[in-house]
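The chain below stands alone and is given as structure tokens, in the form predicted on its own.
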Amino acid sequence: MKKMRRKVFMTAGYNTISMGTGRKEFHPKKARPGLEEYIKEAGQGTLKMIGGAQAVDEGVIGNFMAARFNHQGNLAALIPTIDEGLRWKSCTRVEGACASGGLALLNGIKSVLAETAEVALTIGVEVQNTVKAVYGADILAGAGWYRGERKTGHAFFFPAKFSDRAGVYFEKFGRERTRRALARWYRNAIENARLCPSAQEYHNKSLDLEALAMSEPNPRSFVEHLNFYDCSKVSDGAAAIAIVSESGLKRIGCSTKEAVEVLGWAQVQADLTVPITEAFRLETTERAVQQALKMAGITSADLGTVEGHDCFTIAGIMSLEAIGLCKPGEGPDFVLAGNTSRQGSTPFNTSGGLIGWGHPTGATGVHQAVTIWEQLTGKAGDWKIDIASKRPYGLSVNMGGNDKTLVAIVYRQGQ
């Protein structure tokens, strides 16, 4: 893996509210913001912090399924709606299922490395509450091999895919302690989300979260090995961040202390048409993280915080093992020992993750980067965690499909 030829930073992150069931403002029969409104809010939020559109060389937007959820394509041409000053500038739309946001970040990183941009405005967006959940599940099934898997797939396609993974994991490593760890993961996610005003579960007032999450799965109404609390919710939202070079930082008047430096990254693809052979393992995640850590010159033991792709609680557990924080089968013990909590050795998903903050699919990867930026630069407010000086690094892991498209990025506060 080659080292980067120049320094790359991220700064000026902005998240909209992750809107959906759980938010007090959400009502399925009342008008809500649309795709354009979310893009504008996130984009303008970042532009306000970097001195306006004149500072931007190019725009990148990540989105998964606007063509089906919103009947809207050509999203790159919506970037100029953020500000008149973005008209006539180079803009690109990228897609990689739920890793679309991560791919947008990598597009911006590569443009800065290629010296075709000094400042790239990077946005992720998804508006999914336009259809009923069962129809949305069919749309989201496009993240898998639709022609080869959908006809024989469950009505709730991806919950079923990860339910199957959970079943294999239970059989190989034991159900009881894994089930308790899944419930603890849910509890941590909601407790973190309650501290972050933009999180979808910010208003969640449930008392005994672990007992709630221990509800037995009901395959007659959902899937065999997971319950509703094990799943991320349908979400609308957007996130934006500026990706800049050293000269770009000077242009926008930002010090390195106000930014995070990108030390390593990786994008890994598996073959969408090849079935998973080891369902208890996230092999593509493992490969991506190993490459990103190697480029950064650190190990998983050096990580101070992680934004993981917990589309389902079982994905969160397996990601711990894929990242290398524990051995195969030890993920449940790692969680139950408190290591992933806010006070733990490696705090995970400090604004709630996909289960707590929300999962507007195309926005998730960018939201992860914004969360890392907020934590490493001390801008996280009431949900800030203490980052050990000996482990000043952050990692984001953004997954597309059933561990098929992966983006991993390693960060450190600018020096």
The other form holds:
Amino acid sequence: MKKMRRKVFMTAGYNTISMGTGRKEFHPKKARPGLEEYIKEAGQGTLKMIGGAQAVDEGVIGNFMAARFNHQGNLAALIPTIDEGLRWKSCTRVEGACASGGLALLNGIKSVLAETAEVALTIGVEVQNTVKAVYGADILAGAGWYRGERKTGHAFFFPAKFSDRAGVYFEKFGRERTRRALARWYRNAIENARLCPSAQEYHNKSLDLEALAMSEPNPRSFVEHLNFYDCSKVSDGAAAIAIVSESGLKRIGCSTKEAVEVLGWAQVQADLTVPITEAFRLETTERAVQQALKMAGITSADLGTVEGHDCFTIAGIMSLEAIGLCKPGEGPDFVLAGNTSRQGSTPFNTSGGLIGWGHPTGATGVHQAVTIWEQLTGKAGDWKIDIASKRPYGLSVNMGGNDKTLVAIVYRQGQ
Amino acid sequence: MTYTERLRNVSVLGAGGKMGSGIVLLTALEMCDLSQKAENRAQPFVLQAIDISHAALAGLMPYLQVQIQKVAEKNIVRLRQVYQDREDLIENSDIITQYIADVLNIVRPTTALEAAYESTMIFEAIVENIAVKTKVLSQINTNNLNSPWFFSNTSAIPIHELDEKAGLGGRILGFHFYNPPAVQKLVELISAKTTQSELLDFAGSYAKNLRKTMVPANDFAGFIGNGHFMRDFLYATSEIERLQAKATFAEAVYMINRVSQDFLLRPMGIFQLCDYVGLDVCQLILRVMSPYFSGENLHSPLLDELIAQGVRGGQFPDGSQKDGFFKYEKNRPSAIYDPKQKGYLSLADLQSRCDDSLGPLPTVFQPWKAVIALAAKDTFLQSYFSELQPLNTLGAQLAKAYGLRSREIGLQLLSQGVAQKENDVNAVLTTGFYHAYGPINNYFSEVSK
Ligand SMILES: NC(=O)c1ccc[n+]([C@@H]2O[C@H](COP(=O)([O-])OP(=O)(O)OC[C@H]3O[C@@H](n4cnc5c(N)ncnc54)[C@H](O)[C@@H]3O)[C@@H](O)[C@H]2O)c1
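Moving from the form predicted on its own to the form predicted in complex with the partner chain:
Below: every chain and molecule of the assembly, starting with the one above.
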């Protein structure tokens, strides 16, 4: 088993608003902030809490497809725009589809472990509302295998991939109950997002969320087994967090209690070109989570909160089984019994998750870490949950593509 | 000749105009869909987009480009199937670009009327002038050896007159799109007594493929839509005169407009609708209708006066509203024209005074947009109008009288034989004019008792 050769902490998390349809201030035809503004806002948000750029040894930025969404490459070179003091420092951009943010976190963690940095400023960003959803689907399909899958794939490539998974899951474990659980998942996500002012669904006023989410899918205009409420939306946003060693904490004047400690992590890679055989389960997620839990020396029963990768409601349900919170096929019951709600035994996605808070793809992994940090250090606002002292651990699971690139991290408040 | 054969070579006359450009769009899309069926791939499909004006045609292609793109984006799931054998088209954007090219490739813009001589199907959407229409249709008919079918978009000219005057032998019907054709779901279908039945069959299939709601109207000038709209408008102008005993012209326009919109839950007030259609277009329609209804006064001196002063309404090419009865800022009325002062008076100066005179709306009021989205719309309408009924405010009185008059017009269309069924009248007003309820209803009937 891997061991941490030194302690690694995260602190000073910052989320921008997740911008897109649903937000009052969003208008598709009006000018909006771009990559530069989001990177700057998130980066400066974190720098302010750690005493400025001089505390930082290195910068890491996670982003999926700025090259296509924004015609911009070389994103590491945008890190110094956050603060002049970051110029001439070591900066890296990483990409792993929707797990880009998680990969950025791992790069920060590894730098601190390697002692090449005591403080790593870690950012995730994506600005996707630059194109209509029908073209965005092309861009996001880049998380699949272009040469092998795109031509035969659906117009809405990823929704269809997870719709297919939902179809297989329905077949194997029953549609009706699962469909209701997907609707409950949606409701939990929106209700959590309504508490968090930076969430894309913060302004959501719909009355009967579960009834809405039970709308029949329309395969003529979308996909066979999922409706729009089953899908995370198109989002613009960024998140940042500082990844630091013990001496780094001292340098930035932060107590351990104001930080979360990274107790375990896993980075697991599946082969992009190998087709999924068991579509009803998330095998790579399972491997990553089990590895991270093992490294932290805990089981899923010890988790006080989880940030799961619910790019689609069905992915949320399947991740419960992958994490080991319930047996295969029992995810729907687990959700319907209220376990994943904010009052439940294992509150999931307490600021809304990908469905409720939003899914600015490259930022998502970092946003998850920020939410866990907020919850475990008592810094969350209205979306704060009670963390039972017997189960003080947090887990984040960040997935790239169709269960291909996985990052799982286990946290606990610094002691 | 099959449906598909009929649509192999089509002409649209007035292709650069408001209606013509929409008809080109819808027809080219339908032709492209046909051309992509395996059995049709061998032969070309041609749509001659004919207009006398180069300027009008110059706007056609950019319009088509934008609209086809929207259609392609909406239908991307199906289009990926259509192009599944094209290995070079991989992303949605590849497919959308190709589809736009394929549709545009069918359209041949031209100013030469001769282009119509080979067509089997001719859509006509040129100026609303019987002499011009007759001349153009008969010229094509004389030179075209295919015995083509003519679908006229006329707003008001009786189809049998066009048939007789142009000598078309029953190969014509009225296929009356609403503006803009790409958006409006309604078409009125007008067959003359002489219209050949095959045309009706074709029209049914064509409307169905375009996903239009087709309502039959009998061949009386104005048909159902304009038959109601014009009389509704004339009534509104007569109410202005009546109100002018105690209000200025601008105040009266404001109040009647507000009553016809808010109190009656319509999408826009009657004078705003007139601006939208264009004062000159309304004048033209009245002129065409008038001779056919000798017992009625279908003439508006007010329209004549305003138009003589250069007040016309209608839209700019970008779709924004030109000034008419109202002056518009960001497509919202901001001032009202006063023909005596020959200028616009600010709405802000009179609005609150007029609203006070009208009195409050029923407490259950919801704006039109919310009303049409209600699942229990009928229940709402019942409760709204039963609250309006006992009110004695000026607004309520005007509204009740207006609603009753609208009903009377609807019933008149039936008794004159313009419409065949009550439901057809209501369908035209709810589908073509987006009213929340049809004019033939019982919401106002108690007043008449
Ligand atoms: N605008 C509406 O709301 C509306 C609604 C329904 C029906 N209509 C009817 O549709 C017809 C067209 O109306 P519009 O509003 O599109 O008018 P328009 O002025 O926008 O378009 C008419 C077009 O016909 C062209 N044209 C004129 N004479 C021609 C000729 N001899 N040969 C070829 N082209 C010629 C003009 O250049 C112009 O581009 C009219 O009969 C009108 O009553 C209009």
